[in-house]
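Only one chain comes next, encoded as structure tokens, the form predicted alone.
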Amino acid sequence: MSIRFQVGVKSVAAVGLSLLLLTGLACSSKEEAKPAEAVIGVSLLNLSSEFIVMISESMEQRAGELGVELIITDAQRNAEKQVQQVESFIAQGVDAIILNPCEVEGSSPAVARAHEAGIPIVNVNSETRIEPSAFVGSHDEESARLAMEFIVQRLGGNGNVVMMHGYMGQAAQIKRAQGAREVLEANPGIRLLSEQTAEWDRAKAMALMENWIQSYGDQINAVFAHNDEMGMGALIALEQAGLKDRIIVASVDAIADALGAVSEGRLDATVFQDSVGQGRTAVETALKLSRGEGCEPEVYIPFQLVTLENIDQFR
């Protein structure tokens, strides 16, 4: 416990009495303190992403409810750094690890290290080639299918789409691209005009959208962005160019900015991904595994399309 003091003019006796009281309070706190149910190391993809921050906050809240201590680290989109973080957790003797993978391949050695050390590891939100002890997340193909089917419907089955990819090699990027292509193959009247990564980043998405406007201009009918940060970047670029009224934009995650833009009629659609459900379930699963208890090896939480018609359900 931390106590802040503000000392003014006091008698020596009063100061002495205060110190005695505080000493007693500190001793009492030590006696009442309970050891953590478990210590869980957490390596997150990138804490500059609003969605990842939402997952982190939900983990912290659930850990507090369960009496679990979390050691949270930020891999900053660097798979090598993520492997090093997991190795550090192992050296510290944590009871379990939660991994939010940077890359399918690059983050796989982190899972292997945990297995070798006999420490349960739970992947949350994204996948690795090497299977973890358990997985908590959503089917990323589903999010792309929902967004792209919305675009197809709004375009009446004919038109040109540009697609913004997330960080290349990450599971969400791979599977959202796959889901989008499945819908495109089923709707030959929709043409993929161009696709490129903006690495989940709003500023990079703005720059990419500006380049596409210069290259394709009136040919663009819709934008599908793999996440809301990029969707918002595309939206801002289109608004600044005076083109948004005739171009549809849909993205994924339902972060606060995106929900606000949908309610204002600026963003056409986002796809709700349950960050709270993923974060809480990951902590619960890691705790069960640390105790040697059984758990579901895979937990998938459904996505939901969010438009102006149903926005009130998500705010």
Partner chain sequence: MQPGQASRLAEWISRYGLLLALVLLAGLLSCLTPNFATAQNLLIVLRQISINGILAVGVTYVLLTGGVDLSLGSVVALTGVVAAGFAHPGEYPVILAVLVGILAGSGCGLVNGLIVTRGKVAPFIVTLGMLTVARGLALVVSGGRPVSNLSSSFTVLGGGAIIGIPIPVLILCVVAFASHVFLKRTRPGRYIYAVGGNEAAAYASGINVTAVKTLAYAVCGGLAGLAGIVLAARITTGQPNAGIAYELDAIAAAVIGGTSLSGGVGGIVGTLLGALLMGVLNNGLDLMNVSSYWQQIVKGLIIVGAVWFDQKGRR
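In this text, rigid core is short for the largest set of C-alphas that superpose within 1.5 Å between two forms. Positions refer to the first chain, counted from 1. Just so we're clear, the structure is a prediction, and the values are computed from it rather than from any experiment. First, how it differs from the form predicted together with the partner chain.
- For the motion between the two forms, the hinge, where fit shifts from one rigid part to the other, lands on Phe303 out of Val183, Phe303, Asp95, Phe89.
- The angle of turn of the smaller rigid part against the larger, between the two forms and from C-alpha superpositions, comes to 15 degrees.
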The other form holds:
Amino acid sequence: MSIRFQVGVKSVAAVGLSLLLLTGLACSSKEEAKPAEAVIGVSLLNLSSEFIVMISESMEQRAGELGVELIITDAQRNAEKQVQQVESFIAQGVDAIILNPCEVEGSSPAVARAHEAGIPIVNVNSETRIEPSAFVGSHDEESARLAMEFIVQRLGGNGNVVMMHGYMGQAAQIKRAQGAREVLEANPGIRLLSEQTAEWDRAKAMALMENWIQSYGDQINAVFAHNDEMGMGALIALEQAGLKDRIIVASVDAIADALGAVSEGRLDATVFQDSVGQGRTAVETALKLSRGEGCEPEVYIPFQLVTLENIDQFR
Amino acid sequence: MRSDVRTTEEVESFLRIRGLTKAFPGVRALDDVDLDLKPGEVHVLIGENGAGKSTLMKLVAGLECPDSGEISKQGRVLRMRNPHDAIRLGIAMIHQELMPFRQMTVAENILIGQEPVQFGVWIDRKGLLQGAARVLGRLKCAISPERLLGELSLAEMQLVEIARALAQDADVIVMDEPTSSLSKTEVAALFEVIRDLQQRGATILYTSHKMEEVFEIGDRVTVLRDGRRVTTLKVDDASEEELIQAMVGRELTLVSSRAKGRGAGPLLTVHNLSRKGGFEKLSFQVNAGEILGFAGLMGAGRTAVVNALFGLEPADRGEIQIGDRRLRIRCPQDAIRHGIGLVSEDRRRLGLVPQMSVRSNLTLANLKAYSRRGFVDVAAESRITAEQVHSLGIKSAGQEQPVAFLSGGNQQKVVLSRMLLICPSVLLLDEPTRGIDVGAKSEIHGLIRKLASDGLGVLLVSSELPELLALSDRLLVMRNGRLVAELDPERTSQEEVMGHAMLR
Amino acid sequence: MQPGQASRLAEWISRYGLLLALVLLAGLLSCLTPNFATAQNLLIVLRQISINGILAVGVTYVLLTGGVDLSLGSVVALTGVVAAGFAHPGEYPVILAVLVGILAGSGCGLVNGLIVTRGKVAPFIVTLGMLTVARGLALVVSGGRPVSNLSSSFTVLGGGAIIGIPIPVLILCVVAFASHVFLKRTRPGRYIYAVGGNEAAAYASGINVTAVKTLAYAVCGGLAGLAGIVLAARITTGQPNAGIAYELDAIAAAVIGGTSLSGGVGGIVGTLLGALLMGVLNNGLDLMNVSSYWQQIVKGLIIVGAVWFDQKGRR
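Now show the form predicted together with the partner chain, given that the preceding structure was the form predicted alone.
So here's everything in the complex, that chain up top.
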């Protein structure tokens, strides 16, 4: 048998096998077809993040109620992939697109493509440089502002704070840092002892907190972490060092773990970003736009500070 | 006058080699060789394995650099640091092991490195095909330039190699055993091409193991032995006997002291053993206390036989028996379990674990005997190592020294000792003294004899005829994968063995 | 200096080069920051290297055979999530969660090993595939969100201490000691070195190369499982996106410790020193409050520098 022929047979077999696999997956995920009200393509930042999963689930729930068909895709933090996903939505002729952008700049071409194709596009949760048909979400700066103001208030305007950054250079990290700094500038009695990234990661946050305890020990009065994962890491490290009763910890996102910790009186505060509200509103807004009905260019879902006092509203 | 003679010689000499010397660690592969190639001649190089033919060719083709001496062409001294330089100077080599690019087309192979280019960037496909077709046409060869090289037969690949040499405008073509894998008709076709090249003025340096080829294609023949040039003769003036005599003509350095006729029964019996591409229908016995020698040229299939008996490249068909028991040997584990040990010719690849210590290397094949409940018993290991180091005379800076730092002879003793520790009844030794200095060599010879007198059956493969003749109790000769003769070492000569081994 | 002394010095450096580098670095850090050389901080360093240390010990087995395992980080996430699933309070005894986690890990390793040996596929590719598969499995098993609410008898494995020594450190010590004895004193251990040193020669010595290599991958996977359990216990949750790029730190630790990427050379002592060097570096840079951008640069340079220094000593 010739080499070329063998190669040919192999690749045909490989393609055949993957087609089989794909149709199998497609069949298992698709239920009986009912003519949908509208078809909306959704490209999400990253489905291995709990918060995004919550947005996605609330979208699906709302879509089910409204009789809308969703095509949900996961860009896995890759802006280039996200643009491709939106392009394929356009090719499929969806009625509207919901975009949960990976990057401010990198995901902008996706918005531009949708505009060119005349398909309404709704940004959910975070922004792109090019303005979409509508934005549903919150302003990240505000979340940090709420948490920092809580710390300032608890410290009575005087004390030392450390700040744990998210992955450096990402939109959420930049904005949350900015929000926190605004509050710090307005309160000269609060000193920022140190700031360092723990890359959104709980284990890294624990190590960082342990090292901070070594460096600053008693000087630290409060910790602000850009997300709850890191907040929880800092919390555990402080508890193990026996320092938690003297140090305030606040973080952002209100993930289940953090809410549990607040209700147990361990975590002092988290900031609730209304994933359910964002997801549901995004679907509603997209449906309106697809029908040609007008809507607000910015639908603002407010943040809420969660503490022991109001925890019951969130569980 | 003397100087006049020299001048005429120089005019006649197209490629002139003077004082060429090349040493590899432990071996002087080429020792002060002079050689003159006349324009348009086919010059055949012959010699035993290891006589220096391949080294000489590699130096001429720029694959290796000489330690001293020079090569000049048409009176100009050549400086070649790599094959690229050689090609630029018009010297091309057709390798024994073909090294073409199997995934590329014939045309791409022929014009590799000098593809016609369009606009300075693209390869001009049409020009490429035409150029290749032109070269193939000169060889009167009907291979399509568009075929993939991997689809061609060996003979066709060989032609493509020659076409490549032509495309490179080579006027000296070096051919290293080009017919070793060709059929009779393919050989005839190749010879026609060579004669054609010769008529166009190309000079050809040609090595062969086959005596008939010397007389069929050669104009002159040079015999190398032990890295030196023994003689150069016009083929028409030479006889086969004379050439063989010149090839093996060294003095016997070994005194044979056989203790014959122990007469214990057969230890290892092999019946109709075959492996495709290796050997066919071999039947022989190794008796207890006997050294059975295997002679033959490189590629005759001797290594394939011992590898099959040891399970490295298992046989396809046939029977292997130890005593009365028939065995299936599929991997070295099987062989070792049945008391068959191998000291491979490829010590580097199949013998040493270079970074491991002398001690760990020694016990590797039978570690079970020196461990308890899975744990290595280092004390027992050290004891046996000390014993072996003493009895084999292994010289090292201690048991813990990595074997990579030992000399070739001591490395060989380590590998041999490892196989002795499996307590074998049959020991397969493949070139056990290759690349080893003289002292260690005679120590290993003594050891082999002692092992046989202790009752082991030894199968000895060697390319050194004196060694084989001195050590063996019986001598088998292999040629082209088959057994062709059984000789009594005491009543035969190197010439007779060589005569059987050379293809005719 | 006399020539004899010089060669003795060279030999000393070649044997203890890495240790010397570590001592130099520690000395430097003690001078630069008063908080480094405290007993408490050193315990913290040990705790912080325990997870990387366990992974590095595991990957040493595979590196010694001449292979590589890139799937460690994902296996850590998978086993953490799986073990956490069995570690909710009052459900199963904690030993079951631990066993399940280790089994899941060695299962992944076994699959790696079998495909490498039976399928003759390059370890780089096989384990790269497992990197993706295990991560995907972790997300499937957990539904994309952290598995929290773990029993305290489980989390003590990550946060607890016995006579002042953190339990993860004790686990690392046991793992490292057992591995050292296994590799240096047992038959399979000897075979691992032989296979990595010269696979063909090992085969020709009657060693079952397939079994030896498969064993190395399975042990490596099992230790990754153990690391996953310790991580989940330490951060009190099984995180499907934990452990990203952990394999690179583990391989770096082993290689810094003198284990050759081409196999046959190295050992556990070196690997531990390598992990320690990396841990001391992380801790020291945090203590000195070096900005996170510069930390990355310094870490990279010191890692390459340490290996260079070590190589120089060896020559």
